Every structure is written in C-alpha cells, then in structure tokens.
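Only one chain is given next, in structure tokens, and it is the form predicted alone.
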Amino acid sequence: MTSDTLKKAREYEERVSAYIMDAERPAFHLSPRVGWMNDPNGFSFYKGEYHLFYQYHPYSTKWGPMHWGHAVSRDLLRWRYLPAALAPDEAYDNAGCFSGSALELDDGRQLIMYTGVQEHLSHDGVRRDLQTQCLAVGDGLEYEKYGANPVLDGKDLPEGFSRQDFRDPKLFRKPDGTFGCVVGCRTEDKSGSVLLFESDDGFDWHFVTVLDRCYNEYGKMWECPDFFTLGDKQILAVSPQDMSAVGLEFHNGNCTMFLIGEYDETAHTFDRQNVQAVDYGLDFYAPQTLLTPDGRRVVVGWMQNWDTCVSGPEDKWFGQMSLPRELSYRDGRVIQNPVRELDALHGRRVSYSDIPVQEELTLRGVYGRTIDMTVTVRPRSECGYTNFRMKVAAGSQHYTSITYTPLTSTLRVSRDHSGTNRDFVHVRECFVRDRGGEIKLRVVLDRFSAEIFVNDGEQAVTLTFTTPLSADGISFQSQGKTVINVEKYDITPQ
C-alpha cells in the first residue's frame, strides 16, 4: 500500500518535471527528476532493464529528508523516469531512506535493501539518529516495506562499533546462492570500517566478521561499500569522508579508493594488498557497482563533491551521476573505460591524423558539448615539450583546462574560468604513468561535465561546471612541438 508520503512525492515529481525541459538537462547522464540527487543507490539488472535508483529530496535542490528516486534504461545511458520507489514513512526510517541496494530474489522479486534513519533523542537532550538496515520488496515499480524492519540494527553490531555512522548496506549473491552484504561503520577509535553479514534467504541476517577497517589511515568514516570480484582480485570499493591528502593519489575531503586484494571465502577474511584512488578529479564519489547479464563489472557514481555542492534559488534539479564505466584489472590496477553501449550513440566523426602543435590551434569540426572525443599527444622533436593544455566548453569568457606536463608526469584539470564564482576548489592534479611525453586522453563531455579517461583507462578524472552551453569550442596549445590524433564523435542519444 503507498503512503501518504509516497504519494506526495508522486504527485510534486509528476507536476513539476513537466517544466524542465530536455535542453536544461545532461543529454546522457541521469540527473534527478526534480529536485536534489546524491548517492546512486539499487544499481542493478532487473525483468530485461537497469535499474538505477538515487538519494532523492524532490521538494527542493539542496539536501533534504531522503527519499529514492527511480530509472531505468536498457542500454545504461538512455534513462527513462519512474516514480519515486521509496519515501521516510515509516518510525524507522522517519529521518530519511538512506543508501542500500538491490538484486533479484529466486522467486523473481526485487529486494531492496537500504539504510533507514531514526529520529532519537538521547537521556542527554541531544539528537543522535539512529541508522538501521532495512528492506523493501517488489516488482520493478512499487516496493513494500518488510514488515520485520529493521533487519539490522544496534544489537547485531560488535561491541564499540557505531549505530550513529552504520550505513549504506550492498547486496551480492555468494557462489553457493546465499547472500553477503557488507556495511559502512565507525569503530570504537572513530574511524571507518566495513562489516560483513550473510543470510540464508536475504531476510534474516547475521554477522560475520570485520573485512577491514581504516585505523584513521584514509579518512574517517568509510561510506557505501561494494564487495566484488575483478579478474583474480577482490575489490573492496570505500568512499571515506574528512580524508587527508596522501600525495596526488588521495585529495582532502570527501574521496574514492578501491583496496585490491585477496578474500579467504572460508575464514572470511580480507588481505589487502594496494589502495588506489577511484577518480582523480573533482566530482565523484558513492560509487556503485552491478554485473551485468554479459559478465561485465560497471560502475557508476554520484557526479559531485559534497563540498561544493552550490545551487541556485532557481535551479530545478541538482546532482547528475558519472557515465557508467567498465571494469577491468591489468598491471595491478582497476582500469575504468565507458561502458561500450556509448559507441552506439556516436553520431558525426571528424578526425585528424599527425597535426603539428604548438601556438594555440583550432580544428574545423572539433567542437560541442555532447562528444566522446580521443586526443592522442606525442613528442615532435628530441627536446620534447614543457606542456600540453587543451581547452574544452571554451567561449570568449570561459573555458575548462587539461594540461598535462611530461617532466613531472602529471596532469592538471582546472575549471577556474568555467564561469563559476564560488571560491571552492577548482583545480585537481594527479600523477600518470610516464611513456616518453606521450599521452592518450578520451574526453566525454557532457553539457555540463567532463570525464577524461586517461591512456586507455589506467585513470579516469571528472569535473562538472556550470559553463553556458554556447560555449562550445575546443583548442589545443603546446610549450614546445607536439603532434596530435584526434578522433571526435558527436553524442547523439535519441
């Protein structure tokens, strides 16, 4: 039975999105249907179609009493809107529907399991929610709320862990059939870990043991895990808050890691073995990962940073999620490219083939905001060269820089003269791996978004900006002699 609450959304969503027309949108990542977007949440392969629900607060573009939002697509680009899935209706969840997941049950329903959030006012006067994992079943559209919630909560938990900060609950299928989910907590030192549970049935859970913990090493808090095989590895993916910067691999603030390693199935421990950042740009986080019916590993994440999440007072939607990648290991890194179902949406190709480079230069058909472009940069001369920039949604006032510098092997995005005046950062650099002064970068933009997959994948970099969509020109530059490739199509979703 849909509540009161549901409800309400369902009708503000309907009413409202009716005003927002496609132009105002990205043409290929999901934004929300109205309102504020955050964490991708349920990314999973349902009755023939992808589901992607979101963290949802319909009612206006800043962060609110969370709900889920609701899409689907067949080919993970083209989304197609349904009604909110799931609404803060119930005493254990009152403060919010927070992060969780979703597969298929053998008898061909959908659970859904998330984090509900308790309003709780402690003997001391000072609210402290309470977080709990719930369920929800259903049939691709509507959803029912487990009439046992919650299905975990305080007393499932070690001792010292918390119930304040345990969070966002990912589901998968173990090898028997059975089911694991792993979970975000903060221990007794007040950092970050991941516990893993197991249940028969997907209904009734027990735990297991701690898979890993932070030890205040990478951040704080370790948000929306995901737990997933990858070629022989184990991928633990984490999402730490209040992180300190460790060299260019790991930025401040709110970050991305996949630990790699090995997992021991029967004494049910992890060994990790290397950490590497998921993205090296601005904008990524709360990542999410499916199998898909093919046997690919893709990931997709929140296209924004929660600290400069700025909207204006007129906005109808805010927050968009990344172009879904896929997944691979090689040379003991996670390579990440865009899903291939990208290369059917390419429309009008324009390429060039060992263009001399040095004094900024234009190429006839290599402009626009909806493109997939790949721009391969080599050495002219013995000497090398200082740098490279190329510049992107770039107009008489604005544009959005990518500089890779070969002495230091390191590349520079900058959206500082995007057209925002907000004084938060701007500017991220990461180091790449050196191959003589040359570099690939396949640039897709998106309107409003920029993910730069960096020498066949080996780094993926995102940004967002708010740059005016005339703003559509693209140039190259270069500190010494280079000589470019360039192979761009023009995105063409409908």
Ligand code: FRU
Contents of the next structure:
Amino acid sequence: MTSDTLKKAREYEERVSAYIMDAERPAFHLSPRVGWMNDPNGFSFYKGEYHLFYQYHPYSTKWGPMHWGHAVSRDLLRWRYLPAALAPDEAYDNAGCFSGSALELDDGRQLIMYTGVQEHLSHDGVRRDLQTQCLAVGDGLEYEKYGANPVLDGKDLPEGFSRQDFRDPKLFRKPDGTFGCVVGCRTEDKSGSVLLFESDDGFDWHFVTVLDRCYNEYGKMWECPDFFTLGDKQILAVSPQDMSAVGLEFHNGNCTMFLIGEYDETAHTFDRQNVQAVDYGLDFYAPQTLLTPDGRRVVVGWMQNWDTCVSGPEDKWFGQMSLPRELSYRDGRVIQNPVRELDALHGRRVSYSDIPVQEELTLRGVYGRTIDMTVTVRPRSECGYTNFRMKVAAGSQHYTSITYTPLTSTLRVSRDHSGTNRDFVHVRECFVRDRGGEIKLRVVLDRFSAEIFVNDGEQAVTLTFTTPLSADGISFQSQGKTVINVEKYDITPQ
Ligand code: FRU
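Given the form predicted alone above, produce the structure of the same protein in the form predicted in complex with the named molecule.
Complete assembly follows, chain above in first position.
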C-alpha cells in the first residue's frame, strides 16, 4: 500500500520535474529528479538493470525529511527516473529514511535495508532522534516496509555504542549465501566504528563484531561504511565526519577513506594494513559499491561536500552523483577508473601528439563541457619545467584550473574563478607519484563537474562548479617547456 506521504512525493516530483530541462542537468551523471539529493543508496543490479536510489528531499533544494529517490540504468551512465521508493511514513522512520543498501533475495524480490530515524525527546528536553535499521521488500518499483521493523535497534548494540548515531547499513551476500551487513556507529569516546551483523535469511539479524574503530584518529562518526573484497584484500570504506586534515592525504570536514586489510572469517577480525583517501578533490562523499554481473567492483559517490552546499532560489535541483568507477587493487593502493561503459558514449574524437607548450595555448577542436579527455605531459628538455596548467570550463571571466608541479609532485585544482560568489574552500592539493615530470590526466567533464583520474586511476580528484555553460574553453600552459599529447572525445548520450 502506498502511503499518503509517498503518494504526495510522487505526485510532486512528477509535476515539478516536467519544468526541468535536460540541458540544465548533468548529461551522464545522476542528479535528483527534483529538489535535493545526497548519498547514493541501494546501488545494485536487479532484474537486468542497475538501480541507484538516493537520499532525497523532493520539495526543496535543501536537505529535509529524507525520502529515497530512484533511478535505473543499463549502462550506469544514462539513468531513467522511477517514482520515489521510500518516504518517512512510519512511527519508526518519522524523522527520515536515511541511507542504506539493497540486494536480491533468493526468491527474486529485492531487499532494502535503511536507517529509520525516529523523533525522540530525551529526559533533559533535548531532541535526540533514535536510529534503527529497517527493511523494505519490493519488485524494483514498489517497496513494502517490513511488518517487523526495526530489525536492528539499541538492544542489538554492544555496551557503550550509540543509539543516536547508528546508521547506513550496507548489505552483502557471503560466499555461503547467507547475509552480512556493516553499519556505522558512534562509540563511548564519541568517535566512529563499523559494526558487523549477520543473518541467515536477510530478515533476522544478530551482532557479530566491531570490525574497526576510529579511536578519534580519523575524524568522529564514521558514516556510510562498505565492506568488500578487492584482489586479495578486504576493503572497509568509511566516510568520517569532522575530520582534521592529515598532510595532503585527508582534508578537513567530511572525508572518505579506504581501510585496506585482511579479514579473518573465523576470528571475525579485520587487520587494517593501510589507509587511503578515496578522492582527493573537493566534492566526493558517502561512496557505495556494487559488484557487476561480470565481476567488476564499481563505486559511486555523492559528488558534493556537506560544508559547501549552496543553492540559489531559482534552482530546481541540487546534488549529483559521481561517475561510477571501476576499482582494482595495485601496488598497495585502490585504483579507480571510469566504468568502461563510458567508452560507448564517445562521440567525435580529436587528437594531438607532441605539442610543445609554454605560452597559454588552445587547440582547435579541444573544448566542451561534456567530454572525456586524456592529456599526457612530459618535460621537453632535461631542465624539466616548473609547472603545467590546464584550464577547463574556461570563458572570458571563468575557468577551473588543474596544475601540476613536478618539483613537489603535487596536483592542485582550483575553482576560485569558476564563477562562485561564495568564500568557502575552492582549492585542493594532493601528492601524486613522481614519474620524472611525466603525468597523465584523464579529465571527464559533465557540464557542472570535473573528475580527474591521475596516472591511470592512481588518484581521483573530483569537483563541481556552477560555471555558465557558454564557458567551454580548454587551454594549456607551462612555466618551463613541456610537450603534450591530447585525446578528446565528446560525450554524446542518446
Ligand atoms: C551521510 C549522511 C548519512 C545519513 C544521510 C542522511 O551523508 O549523513 O550518515 O544516513 O546522510 O541524509
């Protein structure tokens, strides 16, 4: 039965989305059907299509009582909206249906697990909402909340773990067919942890272990965990809140990290061996992964940053997802590259080889705001060069710059001149591997975003901007002499 709250959201999104022009949205990144979007939810393959749900407040471009928006795609790039899937319409989720995940049950139904947030006034009169894990079961279009919700609540938590910060369940199937799920939780020292729960049938759950804990080392609460195998490693992905910068690896505020290690099935222990940022740009949070039918681990993130969410009074949508990215494990690091499906959207190709660069130059045919472009840079002489700068989304007043400095092996992105009129963070810098002055930058632009994949995916650097679409220029410049190869494809989704 569709509740009145869900019906109202569906009618609203149907009516108001008709006024949003496709040309005003990203072309191959998912944006909300209308209103506000944050985290990816329920990223899964089901009945021959990819499903991507999202944290959704249809009624404004600001965060509000959370619904789940819903879209499907056959190639992870061209999305078709379906009606909103969940609304906060039960006592146990009256303050929102927070993030969660989805997978297919043996009987062919799709199981969603999400965090139900219930309004709660503490004894001292302060509102401290309670968070529990809830289920909904559906057919890919309509979802019914489970009668015995919530399936995990405060009673299932070990001593000292928070009932107010207990959220974002990520489901997975174990090799023996039973179910596992990781959930973020706050511990008595106020910092984050990831709890592991298991179930034989997906409905009846029990606590297994604390997989890893923050101990106030990496931010505070760990949101949106994910747990999966990559190569011969186990990866625990977390999104810490209130992080303090650590060198150029992690930045302040909301961060994303891959904890790389090994999991002992019998002892239920996770041995964390390495820690790596997921993205080194400005706008990337709360990533979630799925396994494609052909065995690829693909991650998608919310292409935003909680501290810089600003929308104008005229805006009809806010927020977008990153490109889905294929993950692999190489030399101790998680590598990310755009899903190979992107190649099928390649249109007109322009390429140049061995172009000497010094003064700022443009290349005929190299422009655009929906493009996939690879630029390889190398020094033109043994003296090397001081820096190499590329401008994208450039017009007479605007540009976003990408600058590589070989001496310090740093890559810097700046949207200071992208047309923003807000004084928040617009610049980010990261270390890249020193390759004797050579660097390979794959830059994917989709109208209001740039995603940069460095040296075949060793790093991903993501940022959004609101630059007018008429600013579609690209230029190259170096202090000192460089030589570049450029291969650019227009992306033309049908
Ligand atoms: C992460 C997050 C989640 C929560 C959701 C609420 O961005 O804070 O922890 O479930 O957003 O919209």
